[in-house]
Every structure is written in structure tokens, then in C-alpha cells.
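Single chain ahead, written as C-alpha cells, the form predicted on its own.
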Amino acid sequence: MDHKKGKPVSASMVIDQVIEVFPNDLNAHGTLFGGRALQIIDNLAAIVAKRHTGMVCVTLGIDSVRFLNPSYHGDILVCKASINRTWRTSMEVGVKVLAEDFRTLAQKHILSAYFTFVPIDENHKPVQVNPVIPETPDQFRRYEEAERRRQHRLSAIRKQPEK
């Protein structure tokens, strides 16, 4: 792939991946537990990093991540995953999850976050990301968003004391 062309945010979207809510997915309350929410999307996220770049990908950092709802045994997860934006050597890959009544087919936002990936080579070394096209609405404004996300986590960053 060359690197000046790019690949659109189609190229590698995940859209309505499904997963079911079993017992053993549930804490103590009945409700999904939040740690196998963040392993589904942090698989699913990759994939879509993966299938960006053609590399092996690893995160390097979560953020945002919002629970907004409860999910349930036998509740359909409904996960979307995108590419928002890509940088030198790392990219955004957004994530939504809804979960979905198998009995009424009401569905309901119960969780979204945002990743950074590093795809590496087999030295362990980033290299280089192609860049992401924004193909609608939607994916240009995540794609603006992502940069002032990422002018965020920097700053962070940088007000941290040495160590």
C-alpha cells in the first residue's frame, strides 16, 4: 500500500460484529462485567487495526470509555469499530457498543471508547501508519474530533513529572 494514497475508513470498519451475554460473562449484579466488555472491543479494535495497517498492532492506550448502560445475560452485543484517524506511526480506532433484547430487538448504547494502536514490526519497532480517508459526514467529524482527543492525551502527558 503506498503511504501517500491512504485507505478509506470502509477498508476496514467493523460494522454489527455480534456477540451473546452469557452466565459467565456477568458480575455478582447480573450485569455484564465491565473488564469482558473492555477485552471484546480491545479484540475487536485491533482487528480493525490490523486490517488497516496489514501489521500485528498493540494498544497503547484506552480512553474515553464510557459505560452508559447495563447489559444482560442473553443480550446480543452489537459492536462497530472504525479507524477515526492515523497519525505517523499511530492511529484512533473508535468503538460502540449496543446491546440488543433478543426478545424485543430494542436496542440501547452501552458503551463507547477510543484506542491508540502501534503497529510493529518483528523487531517490536513502530513503523509507519498509512494514512485513513474519510469517506462521509460521520468519519470526517470523528476524524477532527480525533486529533483534539489526541492534542488531549498529549498534554497530559507532557504535565506528568519525571519519573
Ligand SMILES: CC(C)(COP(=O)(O)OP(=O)(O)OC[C@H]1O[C@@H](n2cnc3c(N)ncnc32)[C@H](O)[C@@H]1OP(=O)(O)O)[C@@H](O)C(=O)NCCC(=O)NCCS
Contents of the next structure:
Amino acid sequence: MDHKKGKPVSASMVIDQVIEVFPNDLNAHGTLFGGRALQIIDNLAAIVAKRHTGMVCVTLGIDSVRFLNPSYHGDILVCKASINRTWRTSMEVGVKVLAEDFRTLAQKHILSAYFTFVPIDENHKPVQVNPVIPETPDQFRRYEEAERRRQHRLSAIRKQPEK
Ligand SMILES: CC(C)(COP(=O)(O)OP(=O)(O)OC[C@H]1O[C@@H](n2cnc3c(N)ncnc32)[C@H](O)[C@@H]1OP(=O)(O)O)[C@@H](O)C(=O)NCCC(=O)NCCS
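Given the form predicted on its own, state the structure of the form predicted in complex with this ligand.
Next comes the full complex, this chain leading.
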């Protein structure tokens, strides 16, 4: 594979990472603690970014986080993560988490988020990212949608008042 021309989404994606919800993952109400869920998905998304680039990658931002349903002790979290699009030195990784009831195997969508990662060199400076190559209809759709989200993020920076 010629990585100078890019890497397919499938080379770095996580398809169904399973994690059990333990008692120490819960909040005071007995459901999965949001901060713990964010830790899990940040780790997962960072692994996808590292696999794609072969570099240390830092999280620049997380957006569109939605906690859609609660999850409970004993649930199996089924996590999916893949690169949606790359630009010059940044990339978007999308993550989706389902909670599976181990008794019934019923799944519900509990969380989705988009991460922006930047690979860095030993001086902590951003470096160029290999292009990502979408191959399936869903990957092409995410690729297109990611550009709109990036424009939105960048326009939000431009709207910030000067200090
Ligand atoms: C990430 C970091 C290295 C970027 O450094 P920087 O000097 O701001 O770099 P740049 O301005 O060149 O921006 C780097 C990329 O981020 C993009 N970017 C910057 N702000 C952005 C935003 N709000 N949304 C989306 N992309 C953004 C830039 O467009 C550029 O991408 P591109 O080359 O693909 O266009 C630096 O901000 C940093 O170290 N942040 C802390 C990271 C961290 O500690 N994370 C938590 C632990 S992992």
C-alpha cells in the first residue's frame, strides 16, 4: 500500500470494541458517568488517529457530544470509531457508542461525538497528515459532512472577539 497517496478508512477504524460497565464507571445516580464515557471515547479516537498517522496525536477538540440514553452497570459498551476526513495537519474522527444489555442483546445508541486530532513532532509542532481514502457509501457521506463541520468550527474561531 502506498501511504503517500493515503490510507483507507478501514486501515485504522475500530469496528466493535467492547467494554463492560463496572460499578466504578457510574455516577451518583447509578448510570454511566459522562466523564468516564468521554475518557473511553477519547482513548479510542486517539488510537484511530495514531494508527492512521503512525504519529503521536493530540486532541485539539471534541464537538457534537450527545448523551442520548443512559447506560447501566453490567451493560456492554460497543464502540465504533473511524477517520471521517483529513486536512493538512488535522483530522476528524467520529465515534459512536451503543450500550448492549447482556441478557437480551438489545442495543441502544448512547453517545456520538466528533474529535479533531493533530499529529505532532518531537517539538510539539503539527505535522502533515496522510490523506484518508473513503471507500464505502457511509464513508463518503461522512467525508462530505466532515468538511461542513470543519467550516463551522473554523468560523466559530473567526467569530471570537480579539483579546
Ligand atoms: C493541537 C496543537 C498542537 C495545535 O497547534 P497550533 O499551533 O494551534 O496549530 P495550527 O494553528 O497550525 O493548527 C493545527 C491544525 O488544527 C486546525 N485547527 C485549529 N483550530 C481548530 C478548531 N477550533 N477546529 C478545527 N480545527 C482547528 C488548523 O486548521 C490546523 O489544521 P489544518 O492544517 O488541517 O488546517 C496545540 O493547539 C496543542 O498542543 N493543543 C493542546 C493539545 C492537548 O494537550 N490535548 C489534550 C491532550 S491529548
